[in-house]
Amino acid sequence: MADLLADIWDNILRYFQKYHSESWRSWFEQLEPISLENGLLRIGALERSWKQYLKQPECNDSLKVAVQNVTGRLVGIEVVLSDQEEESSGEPSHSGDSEASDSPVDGDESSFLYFSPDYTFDNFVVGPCNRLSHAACVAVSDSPGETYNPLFIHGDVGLGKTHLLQAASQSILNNNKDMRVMYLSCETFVNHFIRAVEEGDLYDFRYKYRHVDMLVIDDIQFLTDRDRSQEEFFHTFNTLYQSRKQIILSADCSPSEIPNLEERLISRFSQGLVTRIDKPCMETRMAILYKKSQLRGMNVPDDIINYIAKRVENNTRELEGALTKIYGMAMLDGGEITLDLAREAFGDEPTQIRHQITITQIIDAVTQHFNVRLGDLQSKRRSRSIAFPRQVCMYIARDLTSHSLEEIGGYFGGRDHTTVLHAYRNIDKLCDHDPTIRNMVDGLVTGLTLND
């Protein structure tokens, strides 16, 4: 029976790797099939971050498809920590019973950002562009609240700020599981504050944020123009700092460059270490590609690594997207990654793909994926079920077509260029924070370029 389960699981992994390569990670080989009975497949994960990754909707849905195709049945999936499985009484637990234990802090876990198993110090490539930021995060994780407090990291999108913040957080939690680490986006902090004011729960809000050992906030620049939120964060900052609790912040610019930020906050943010991450050089880009290929279990020849590194210069996420695209094409064509395949994926000119794909094709792909109508995307409706697919359309259209922001807005009910720009920045930020959304967008882009 055990051998049969092992064979089924091996076939599931092979199917997943071939048809859902954007979500595949090399550590999948270390997952353990525990049982397959009563319509439920139980899987053991060695790391909590692995469990979180597998439970994210995009990955979980892909895994269910793989299981269904291999077994020929509709099978539920439950992911448990391997050490918890050993301690369990043998009775299956129900999905969601222990959700709160997976959250970085107690409380409403859906409001916080999950840690990605990819974002560790071991997986971070150090180069001249990020050496100081990396060293500072390592020092903070070794001595939180003592070395650099606060630590402020800034740089353009996709350069590794989120990776370092999560790596420091996970390192501290791995060394001391009793540490209370709160890691979230600035937008989440603001939303929590607004909700606390509306519901009269400021005491609980302040207690939650001011009784942690480390507060890590991504994209702190979104405090701009929010006077009451700035006031609240100022007092939260002071409480934690005076208690010698670690504070790590990130932004797309230095504290002094954040518009409409109170001077007292600028002063507080600047009193520790402020460090910048720049665009990676050629050698660093190649090292990043090697590291990303190892994480995906890919064997990418040196000439292709060099080719991608020359073609993609902006940021780490674009490098990963390029690698994902080539790998996906290779898996569908037999598994061999060649230079000809890479050239086919990108063309001889950087703008070739951009001119080939139309907004109509993008809209068709997105409406089919989200099961919405074109009329909904062009309407004035702002519900998330409509607004999110609309923003995804605008994001992909800006990246894959040569249309201006005004022209893109015209396809969606005559919206102006500021709406398109806001949509692009919002999806870009979500991709940076949420691997599920990043994989979804990468999958849409890959499908469009492969079908072109």
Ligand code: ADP
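Residue numbers count along the first chain shown, from 1. None of these values were measured; they are calculated from a predicted model. Rigid core (definition): largest C-alpha set, two forms, superposition within 1.5 Å. First, how it differs from the form predicted together with the named molecule.
Fitting the two forms on the rigid core leaves the C-alpha of residue 429 displaced by at least 2 angstroms between the two forms. Core-superposed comparison between the two forms: the Cα of residue 41 travels less than 2 Å. Core-superposed comparison between the two forms: the CA of residue 416 exceeds or equals a 2 Å shift.
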The other form holds:
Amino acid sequence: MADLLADIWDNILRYFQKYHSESWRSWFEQLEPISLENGLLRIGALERSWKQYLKQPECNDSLKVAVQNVTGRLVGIEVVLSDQEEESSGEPSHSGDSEASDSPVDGDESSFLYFSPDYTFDNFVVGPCNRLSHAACVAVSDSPGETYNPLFIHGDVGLGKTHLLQAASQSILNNNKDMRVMYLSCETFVNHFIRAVEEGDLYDFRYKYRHVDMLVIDDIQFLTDRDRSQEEFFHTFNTLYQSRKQIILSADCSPSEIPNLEERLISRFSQGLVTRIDKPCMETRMAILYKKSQLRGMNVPDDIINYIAKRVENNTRELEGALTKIYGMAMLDGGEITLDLAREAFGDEPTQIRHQITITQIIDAVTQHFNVRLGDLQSKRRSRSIAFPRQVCMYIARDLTSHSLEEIGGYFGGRDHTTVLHAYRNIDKLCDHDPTIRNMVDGLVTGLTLND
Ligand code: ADP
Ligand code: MG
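Please give the other form, namely the form predicted together with the named molecule, since only the form predicted on its own has been shown so far.
Next comes the full complex, and the chain you just saw is listed first.
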């Protein structure tokens, strides 16, 4: 019977690895099938974060499909913690909720972020682009509240901020299960606050956020334009700071670049250590690809690692996406990862388009559309008829080229990178709210990418 279960489980794993390779991780091999009875498959996981990972919809749905295909039946899945962990009273106290099962904080599963088993210090590659941010996170998790407080990490999207924040949180919890660590996105904080105000629950809200040992908030730029949440956060911050509790924050820009952030918050955020993560260099990109392929149990030849690292320069998430795509293609195609396959995978990767479109092409398209001249865009003029097309150019240039914000700003009359960031956000917001503008921008982008 045990052998039968082991066989079934092995087939499930192979099916999963082949058809859902994007979610496959090498530690799946260490999961343990416990029983298959009454339409329920019980699986034992060694780590709490594995269990959380398996329960996330992206993975859970794929697991169900694999189980159904192998057994030919609809089977429910239950993941439990193997070993003594299950009985252990010292549950990691995310947010200090001592009754926490594996569900986050207060049962509001959807709004809380899980820790990903991928996001640990062990799985983080240190390079010149992120050395300081990494070292600061390690220091903070070794002695919370005593080194850099607050620690503020900023950088473009996809460069590893969430990874580092989660790594620091998980490391602290691993060292001391009784630490009350609260890790969440700023959006969740704001939503909780709004709900607490509506429901007259501010007392509980404040108690919860102000009685933690470490507060880690991701994407704090979400406080932009939210006056009451800013006010609330200011007091949360002060209470924790005064009791020497560690605070870690991340954002897509430095504190002073967050639009419409109260001065007193800017100064609070800047009073500890502010560090930036930059784009990874070629060597770091290659090391990240090695690390990611290990994590996914893939054997990727050096020339392919090299090829991917050359093709994707800006964003680590895209680097990983390319690797996963190539691996997925290989799994469905006999399992061998070849350079030809990698080339084919890039055939329709947006990164390829990005490298080919130049700022001049973007300007040509925009000036033609708005009937303005390049000289106008580069001038100091700020009338809407000029400023708007200029912002559209900056927006498209940021999305379609690999120029830095500084370079783009420099091109448009020596403007600095905050102007470009502001332009980007402005057009992004307009696109969200005004379909005419969305269509106009989409039309320009399509024209550029098709002509390419
Ligand atoms: P951000 O929060 O800055 O947008 P993430 O932390 O979500 O970025 O990172 C995007 C992806 O890139 C994640 O899968 C993360 O593991 C990976 N990543 C980024 N930097 C590194 C690094 N230095 N080493 C390993 N993985 C990295
Ligand atoms: Mg993030």
